[in-house]
Each structure stands twice: as C-alpha cells, then as structure tokens.
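Presented below, as structure tokens, is a lone chain in the form predicted alone.
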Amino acid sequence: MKGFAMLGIGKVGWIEKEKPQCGPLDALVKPIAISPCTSDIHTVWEGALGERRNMILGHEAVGEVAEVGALVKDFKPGDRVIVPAITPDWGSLEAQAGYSVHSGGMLAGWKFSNFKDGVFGEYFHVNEADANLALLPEGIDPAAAVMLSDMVPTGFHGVELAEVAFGDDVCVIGIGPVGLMAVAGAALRGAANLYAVGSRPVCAEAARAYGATEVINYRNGDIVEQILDRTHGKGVDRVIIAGGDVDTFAQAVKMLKPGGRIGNVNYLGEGDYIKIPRVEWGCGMGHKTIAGGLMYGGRLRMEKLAALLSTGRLDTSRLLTHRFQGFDKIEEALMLMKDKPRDLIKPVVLV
C-alpha cells in the first residue's frame, strides 16, 4: 500500500509498504477524511521525538472499517467510524491506575504517527477495535468529525487540567485549532470572563464565536501587563496553556491567582526546561497548580463528544479554512500546517 511517511528528521515523502495485519481484536480502517497537525511538524522537523525512519504520518482520521478481527464485536466492515488519536492497551496496569494514555509507558497511548505508522495510509491498524473506534453518528459531516481525533479532545482535556468553574475567569494561550477547542470548552463550563491569546485575524474571530470575551494580541504588548491590567492587578483563576513555548509557563504563572491552575495541553517541541518565577509562584507557596497531559482516547471519549456535535453544542466546522479532495493531497495539506499562512486553522483532506 502507499502512505506519507516521515522518512528521517527534515524529510517526508510517499513510500510503498506492506498493508498491516489485522489480530483477533483488532481492526484495519481506510481513511475517509483526515487531517495534518501541527504535532506531524515537531516530529518531523524538529525532531521532538527523536529519530523516525519511514514511518506514515497523521493521526486524526474518520474512516471506513476494512477489516475486523474474529474478537471483535461491535465493527464490522463498511462501517464508518471515528478514530481517536490515542489508541490505549485498555487491559494495562496503567489504564487500571486511571492513566490509559500511558499504557505501556510514559504517552505510550498515542501510538499512530509515534512508534507505529499513522492514518496517511492507504490502509491503517487499530489496536482493540471495540474500545477504540467509535461508530461516526449519521448527519455527521466527516470532515468536521475528524476534529473529535485530537484538536476537541486536547482542547477540551486543557480545560478538564485547568478545572474550570462556572464564574472563573480564564485565559487560553494560543488559538490554533487546540486552543479554539480549549476555549469552546470553557465557555461550555461557564467561564465568565474568558481571554484568548492569538494574533491572526482568522483565529481571533474564531476565538470570539466559540465564546472568547476578549482577544489578548502578544503584538500589542505583554501579555501578562494586558491581563493584570484587564482584571485590575488580581489576573485569572484558570490558565490554559495551548501555543507557546518553554516559557510560556512563566506568564501562565504570573497572571495566575494563587489557588489558581494551569492546564498544558501544548506538545514542546523544543527546549530542555520549563522556568517558574520563584517569587510569582509564592516562593513555591503560592497554591498555584501546573497540570499537563495528553488527552484521552478511546471509544467513550469519542461518542460523548460526537453527541456534541450532533446535538448542536459544538460546531468544529468552524475550524475548517482548507479543505482538500484526494489521497495526494496530503503532502500540500501538511506543508500548509507547517507554514501557517495567516488564513489557516485547520486543513482536511477528503479521500
């Protein structure tokens, strides 16, 4: 079968490769619709996960069951499914302990596009079928479904590390298409006063109909100054890191309350610390919380959040500024996620 893969740090290309093996409990899907991010680009070129040598990129899908193994129960072929970015060993110690994403080891949960290939392919693996697909709802637009794999589960994950609260006041740092999702999120816990960090004009306005009060712009000055100032010298209860950097963790801190928490839901790329400011902390007294993790898959994440969509609670439609038709457009769907052009949130690709 033919796949996108990455081929070593800086290089991607097409490849030809064995189509996989489906076990007893598994499944083989085909892509329906599928959708680059910004993740593919820190693996890539900058090789955030070390070295990969050929290996099919992507891990947002929508798909059509192919094969299912004899265990499986509830797939069959012809199906059209939901496909989660994170594909738990569901039976493991850690999944037990509450923590699935790291079955088998430290973020092991998110295997496509990690250590195993990804959903570029012609033909794609999943891991424990029944737990990890979800049937995708009729009247579902695939494209807008393919948002569920990953940017509305992490976004939506940022706000569950931050606990917010109805009447807390949160900022999102970073309005890509995670953190769009991230302030969808808190706007659907009742946050009260909720500010979005982001400068692009195609976001900003995005940002403002998932429920945004205000939009921070780093241009305009430091974001710290532009929140303190906003809330009178007392900052936020809840902070949402979702862009940024290795130091983006100090601002979070500063225009954070004590008692406050910080949710990160943004994969650093680069970088070998995270600095907190000692005094801004309370000199490590300051009951100011940083929580960060990698969202939950698994088939009950996604019907729950695909009910959002269907219910008409969340609309990811918005999300989508570039849509592609066919299996060679992936490579120019990918490049557009590691140029950022100013008019871009999110691309799909419609196989």
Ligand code: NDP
The other form holds:
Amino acid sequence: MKGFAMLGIGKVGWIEKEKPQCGPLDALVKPIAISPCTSDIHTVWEGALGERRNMILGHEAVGEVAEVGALVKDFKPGDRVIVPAITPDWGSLEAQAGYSVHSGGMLAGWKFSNFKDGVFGEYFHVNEADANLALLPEGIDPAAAVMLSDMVPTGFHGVELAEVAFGDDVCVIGIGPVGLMAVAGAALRGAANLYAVGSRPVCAEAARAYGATEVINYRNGDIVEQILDRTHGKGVDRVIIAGGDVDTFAQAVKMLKPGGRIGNVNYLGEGDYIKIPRVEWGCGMGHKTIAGGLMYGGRLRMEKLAALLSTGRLDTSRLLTHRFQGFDKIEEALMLMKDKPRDLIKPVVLV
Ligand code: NDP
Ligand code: ZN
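Counterpart to the form predicted alone, namely the form predicted in complex with this ligand:
Shown next: the complete complex, the earlier chain at its head.
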C-alpha cells in the first residue's frame, strides 16, 4: 500500500509498505477524511519525537472499516468510524489509574505517527477497535467529524484542565484550531468574559463566532497588560494555553487571579525550563495551579463529542478553511500546515 511518510527529520515523501496486520482485537481502516496536524509539523521539521524513518504520518481520520480481528464485537467491515488521535491500551495499569493517555509510558497512548504508522496510508491499524473506534453518526459530514480526532478533544481538554465554570472570566492564548475549540468549549462550559489571543484575522473572526467576547492581538503589546486593563487589574479566573512558547507561562501566571487555574495543551518544543514569575505566583503561595495534558482519546470520548455535532451544539466546519479532494492531496495539505498562510485555520483531505 501507499502512504505519505516522514523519511527522516526534515524529509517527507510517498512510500510503499506492506498492509498492516490486524490482531484479534484490532481493526484495519481505510481513510475517508484526514487532516494534518501542527504536531505532524513538529514531528518532521523539529524532530520533536526524535528520528523516525519511513513512518507514515497523520493521526486525524474518519475512515471505513476494512477488516476486524476475530474478537472485535461492535464493528464490522463497511462501518464508517471516527478514529481518535489517542488510542490507549485500555487494560494497562496507567489506564486503570485513570490516565489512559499515558498507557505504556508518558504520552504513549499517542501511537499513530509516533510509535507506529499513522493514518496517511491506504490502510491503517487501530488497536483495541471496540474501545478506540466510534461510529460516525448518520448525517455528519466526515470532514467536520475529523476535527473530533484531535482538535476538539485537545481544545476541550484545555478547558477541563483549567476547570472552567459558570461565570468565569477566561483567557485562551492561541486561536489556531486547538485554541478555537478551547474557546468553543469554554463558552459551552459557561465562561462569562472570554478573551481570545491571536493575530490572524481569520482566526479572530472564528474566535468571535465560537463565543469569544473579545480578541486580543499579542502583536499589539503585552497580553498581560491588555488583560489587566480589561479586568480592572484583577486578571482572569482561568487561562488556557494553546499557542505561544515557554515564556507564555509567565504571562499566564501574571494574568491569573489567585486561586485560578492554567490549562496547557500547547506543545513546548524549546528550552530546558518554563519560567514561573515568583512574585505573581504569590511567592509560591498564590494558589495558582498549572495543569497540562495530552488529550484523552478512546471510543466514549469520541461518541460524546460526536453527540455535540449531531445535536448542533458544536459546529466544527468553520475550522475547515481548505478542503482537498483525493488521497494524493495530503502532501499539499501538510505543506499548507507547515507554511501556515494567513487565511488558514485547518485543511482537510477527502479521500
Ligand atoms: P496553530 O499554530 O494553528 O495556532 C497557534 C496559535 O498561537 C495562533 O493563534 C497563534 O497566533 C498563537 N500564537 C503564536 N505565538 C504566540 C505568542 N507568542 N503569544 C500568544 N499567542 C501566540 O496551532 P494549533 O492550534 O494547530 O495547535 C496548538 C498547539 O497544540 C500546538 O503546539 C500543537 O502541537 C498542540 N497540540 C497539542 C495536543 C494535545 O493533546 N495536548 C494535540 C494537538 C495539538 P497567530 O497565528 O494568529 O499569529
Ligand atoms: Zn495532533
């Protein structure tokens, strides 16, 4: 079979591989709709996972089941399914401890385009199909549903980590597709003033549509000052970080009220340490909590998030600024994600 792969750090291309083997609990799936992720860019061009040779990329897909193992109960060939980016080993001790995403080691629930071939192949392998696949509900556009693989659960996890509650003032730093879903999630959770930090007009417009009450441009001055100005010097109750770098934490701590929480889902690719400003952290006594996590995957999560699309409570189609037709277009879509033109939020490829 054919797949679009990382050939080595900084190199991508089409390769031929054997079709993956399907174990008794597993499934083989053919992609229907796929999308490249900012993480694919970190993986290839920043060597975020270290060296990987001839590894098929991609971890966001809706597909059609091609084959299932003998012990799979709930799925059969021909089923259209949502595939989460994170596919844990549900029997692991980490999963039993409540951290399925770290099954097998830290962050090891993330398998596609990390420890094994990803979804940009003609077929891909899904471990523990009954626990990791979800049926695509009738009437849902597969392109919109691909956003459930990673963008929605990641953005929403930022909201969970920050524990956004009714009436909270919230700041979402970064409004790419992940941050935009954090904005949508914070609005669903009842945020009052919802500030969104970004600079590209297409993202700013989407942020407003998803419920941001104000968009703050980090290129127009210190975002801490901009937030403190708007909150009479008090700051916000919650900060969700979905963009920026190691220095963003200092800003998040400074704009947070005592007792507040920071939920980070941003990938930190540089620097040995994260700086926490001593005084604004209450000299260590400010009750300002920093939480960070990889999104949760698995079937239940996908079914619950799909229900938000089915009921019309969430519309992910607004993220899809660039649609491509045909498997071969994955290369173009990935390069678009790498170059991030100003009119891009997220590309999707309909196979
Ligand atoms: P994008 O690159 O599309 O968006 C990044 C956002 O951050 C943009 O709005 C950008 O603004 C903004 N930004 C950049 N620099 C700064 C800064 N200095 N201060 C404030 N804002 C800034 O990324 P994605 O939305 O695709 O992904 C976001 C992050 O989430 C990535 O690091 C990705 O790897 C990570 N991720 C994490 C996952 C998890 O499970 N935890 C899963 C998937 C992704 P603009 O472009 O408008 O100037
Ligand atoms: Zn991703």
